Amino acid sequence: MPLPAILFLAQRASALVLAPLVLIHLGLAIYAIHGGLTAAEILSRTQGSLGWSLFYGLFVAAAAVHAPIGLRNVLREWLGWKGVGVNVVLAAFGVLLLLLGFRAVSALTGV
């Protein structure tokens, strides 16, 4: 299968699994603001919660595989970067947000 077909369909897969859990952090977060609950709240509720970390580990993987390919159609159609640079570059970028992501799960839940 050609590469970008690859990335066509990693992208709508990714987008797939982001969706819900957008809308389930969101929903969270507003509960979290109107409930008057503190940071120090929220994270005594998360550490050690194998759930929190698998359901933000998921939104991390997702993210990581999702931006990078949004990002490099953007710039193959504004700036004409083409060829293997940008497909390097990015995929660098896919695994830094991976491995940040990573570690805000890991400092948000302890696991």
Given for the second form:
Amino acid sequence: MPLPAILFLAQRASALVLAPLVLIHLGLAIYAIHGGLTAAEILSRTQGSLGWSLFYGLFVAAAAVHAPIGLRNVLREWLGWKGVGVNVVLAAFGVLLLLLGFRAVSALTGV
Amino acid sequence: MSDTENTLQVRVWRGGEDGKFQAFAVPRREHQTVLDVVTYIQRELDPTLAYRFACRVGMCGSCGMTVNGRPRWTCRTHVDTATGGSDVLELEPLRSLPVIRDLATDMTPFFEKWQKAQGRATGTRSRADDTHRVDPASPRRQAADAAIECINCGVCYAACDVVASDPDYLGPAALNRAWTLVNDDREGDRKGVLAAATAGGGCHSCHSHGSCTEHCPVELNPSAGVAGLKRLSLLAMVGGKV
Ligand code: SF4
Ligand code: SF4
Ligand code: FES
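Alternate state requested, the form predicted together with the partner chain (shown: the form predicted alone):
Starting with the chain above, the whole complex follows.
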């Protein structure tokens, strides 16, 4: 299986997952601000919630797949950076997103 | 009419990549094509002007140039269309190809990519065999027919921004050819063609912005062919039959 085809599929599939999650996330943010919820009130609702852990866990995983692939295209086309180097750096970037994201999710939900 | 109304101000690219424009005044004529203008300059004003053409009727695909910023076949483009009614014509070689001199580009990379996309037929029968029967109404043959009349002019290649920014990208014309082959029942190596068209620099580099389709002078739709290849490559990946 050629790498470009795999990346193409992974980027589309992760976009499919991300689209509804982003909309719900934005809706939540607007709701929280309009409702005047404090950080403490938000945390009291998310701490220990398996549902929110799964929701944002999936969000993080999809973003960690989606973002590096897009960035790889930008670097290849705009800076002409190709070969193994760009793949290694962006794979590392994906792992970093995953780690930082999961850390944030666990801080939010405590799960 | 005064003289200026009967005269076209033509700026022509002279030299190689680092050349510059040279101005010529060319008499306006009715139904004048851009190629007529170039030919007039070469015959009447400066015989050293380098450019390429052959058929003059939109068959051979050798007369592509950048006309007022837009890639075009020059033998079938009227001056009025290209200038939009003004009297200024600016002629440059096609973009994204090495310039040999003046308006003539080196088409070698274009045709090399054609080969890299495996844009050539692989036969399965010999002359001893019966003719391969193809149903003209079958969806695959119709898809191939819709894309087959390419004249290799390189206009879509010059129009494509991904070609301009990514020297590895095979480009719309080569991939359009690959698309006709994967839809051709007579093709002996459809898997090979699809693999070549899907590898690095292949169909997945395309941004689907359709500049190729917008500029193709014979109104083909290479963008749709490239999208078709993407679809087939995904099908092949999940184990579908190609
Ligand atoms: S649709 Fe694809 S091939 Fe056509 S001009 Fe755009 S990027 Fe190039
Ligand atoms: S697809 Fe159209 S623009 Fe491109 S090379 Fe063929 S005829 Fe020319
Ligand atoms: S000279 Fe042949 S297509 Fe224009």
